[in-house]
Every structure is written in structure tokens, then in C-alpha cells.
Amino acid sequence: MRIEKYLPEEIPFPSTRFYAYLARRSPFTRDWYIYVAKTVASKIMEGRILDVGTGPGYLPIEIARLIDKVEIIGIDLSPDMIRIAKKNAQKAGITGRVRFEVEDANHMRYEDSVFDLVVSTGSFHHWKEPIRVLNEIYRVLKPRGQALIYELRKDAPKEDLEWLKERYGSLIAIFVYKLVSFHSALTMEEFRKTLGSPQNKFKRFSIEECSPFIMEATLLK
């Protein structure tokens, strides 16, 4: 049974800083953002992009390197959180085409059909009622738009494991493999199955092993 049942949807402060340091000095996590960022790279060279539960930020910022001309905006349910992004812009030097806010992905306050494409990287196993956050990214969707989301997965095979090993070390390998199986993560069939509730109003997906002990879930609105 995974603990996120019993805990808030954001990250708690003063957890959201040992979070941003682990996200900025890990080589697994930065890696993970620049493929992610070279998806979207793939996939829109301009107009407007979301991140749902964008934490310190650090995704929104490597996609405006890669595109200029899009407006990425990435929430988040802590305040703590957000300001550690608003920050991280800052030095990036990119605050123009990178915005920050508080919001809840339950119900947000966007309108229908605004941005062209939805991204969200680890946040989904924190969601109490994930349907429900799928129906609002489909909403503020553009038509024919498009939204990735990410997942570790927890039933990767051992070859992911050697995998990790050998690229980032023993040590992360490890910190890795605990992450997934005790706290953060789920299996591909839970992936799956939340995705194809009648509930969700997401019809279209797709979902792949991208990179080891990491899902990709493509939707199509």
C-alpha cells in the first residue's frame, strides 16, 4: 500500500527543500528532465504548456532552452515549492517565458482549451483523485492537444537496476530502486488501469517503459 494515501498532495515544507537540492544534484532526475524536455521539444515549437506539479521548477526551465517561443506555466500546491521555482528562473534568467503559480490540479482556475500541451513528471502517485486531475488537464487542453505524464514505475525489470548501476553508480541505483519500491511509484498495470477508467476523458493513450524504472503516458485529447 503506498503512504501517499495518507499523505497532503503537495510536498510540506521544510521537505521542499531537501527535494529541490535532490532534484538539482541528482544526475538520474536532471537526466530524466532533459529527455522529457526534448520530448516536448518533439512535439510543440510554440504556444503554451502547463506543468502540473512542477516542484522547483526545474522541467519548465529546461523546455524554454530548448523552445523560445512558447509560455510555460508550471503550479504547484506548495507555496514553498513555487517560490523556490520563481527563484530558480531567476537565475536561469528566463522569467519572461516561464511563470510560477499556486494552484490546485483538482480544479484550476484556467479556462477551457488554453494550452497546447500538459506535462507532469513524478507528481501523479501524490494525486487523491487522479481522474479527476486527468478531466482537468483535458479540459484546459487545447483540441487535438496533446499531454505527457510520467511515472516511476515499480515493477521494473532487474535489468533496470543493472542498468542504473552501471550509468549513475551503485549508490544511486539503490536510492532508486528503495524509491520505487517502498514510496514513489506504481506498477505498470495501476499505470494503466487509472488511465482507462471510463471515468477519464482521455480515450486516447499510450503507455511505454521510456528510460528504465520511468513510464510514459501519452494522451491524446
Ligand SMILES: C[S@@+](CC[C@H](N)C(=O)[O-])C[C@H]1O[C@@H](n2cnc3c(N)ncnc32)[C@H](O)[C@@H]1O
The other form holds:
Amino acid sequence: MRIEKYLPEEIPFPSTRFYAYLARRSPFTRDWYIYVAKTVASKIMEGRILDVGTGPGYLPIEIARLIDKVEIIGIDLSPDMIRIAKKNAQKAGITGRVRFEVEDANHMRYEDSVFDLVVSTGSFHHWKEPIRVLNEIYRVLKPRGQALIYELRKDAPKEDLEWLKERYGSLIAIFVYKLVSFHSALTMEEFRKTLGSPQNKFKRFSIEECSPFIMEATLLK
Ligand SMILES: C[S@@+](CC[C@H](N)C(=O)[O-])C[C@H]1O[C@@H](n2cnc3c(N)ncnc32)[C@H](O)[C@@H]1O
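Mind giving me the form predicted together with the named molecule, seeing as the form predicted alone was just shown?
Every component of the complex follows; first up is the chain already shown.
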């Protein structure tokens, strides 16, 4: 059962605080942000990047640490997440190149073709109309721009759990495992099916498991 159907699209206060704390403390999410930031850096070294559903803003901060000629905008539907993200950027001493805005990815206020790359981690499963958001991402991307969308994988093979236990210990492994089984979970097939919808304007995409439990979709405009 997808419980997201019954939840609001945004993470509401005070769950925002709980999420921000967990995401900051967990080595699983920290490694994820670092992996994504490195992937982004392997694709562009300058330009404008949009992070959709930025939450506490850890990813834009990580990207800004790695690439200095980019401007990154993190958006979130939740005003409290944006407050947290702004504070985090200040604490990290990264302002100016990183901006956070309350924005609904279903209908963004940005002009067409203004971003070189769009990234999103763990937000896709919140979107009630994922195709609508994907088509908004398509609209704001420059021609030949690309989107990188990351989600947790519900049907990860058993070896993934063993890998998690070895790397992070049983507590975190079980937590991530339960989280993907009951909450933020899509099978790779479900992810592929949504992206492959004829309504999706992105006609070229690939999906792979980039690290245990994490699916990476690359969509090309
Ligand atoms: C699980 S959190 C992930 C946060 C962050 N990307 C990370 O990896 O830590 C998902 C975020 O997506 C945001 N979100 C959901 N639907 C959205 C929408 N339509 N527009 C903007 N943000 C949205 C939620 O408010 C939430 O902060």
C-alpha cells in the first residue's frame, strides 16, 4: 500500500524537524548526498541547478562545496523546510551561490529553459501527479539539459540489506529497510512505468540501481 496517497504532498511541521535531524545524522543519507553531488559534478562544472523537494537543503550545500561556478536553487513546498535549509546554508557558510525558495514543483514560477540540470532526491514518491512535475522539470530545463531523479527501491535484492548492515550496522540497515518497505517505496518497475508514461515529455531516460536501495533515473531533454 502506498501511504503517500493519504499524506499531504509536503512534509509538514513538526515532521520537518524530525526529518532534518535524521537526514543530518544518518550516514546513509550523508553518503547519498555526497554520491549525488559527485555525479552532478561529473556532468556540469558551471551553470544553474535546481533541486526539487530540497528538504533541509543538504544536497545543494554538498554540491556547492564541490563545484564553485554553479548557482543552485533548492525548492520545497514546505515553508518550514525552506527555513531549515536557509539556516543550514548559513551555518555551512554557503550563501550567495545557493538559494532556497518555497515553490510547488507542480507549477513553478521559473521561465522556460533556465536550468542546466535538475536534481531530486527522495521527493518523487511524494508527488501526487508525478508526470505533471516531470513535465514542469522538462519545461524549466534548457535544451539538452538533464534531470537526475533518485528514489529508494522497494524491491531491492536481499544482498542490499546485507550490504547495508555491513556498512552502517544493523540498526540503520533495518531502519532503511523498513522505511523503504512501508513508506518511501517504489519498485524499479513502478518507477520505470511512471517515467515511461506517454504523457511524460522526457522520451529518453534510463534507470539503474546506483547504490544499494537507491535508484537513479537520468532523463534527457
Ligand atoms: C523525503 S523529503 C527529501 C528531502 C531532500 N531531497 C533529501 O534528500 O533529504 C521530500 C521533500 O519533497 C518535498 N515536496 C513534496 N512535494 C513537493 C512539491 N510538489 N514541490 C516541492 N517540494 C515538494 C517535501 O516537502 C519534502 O521536503
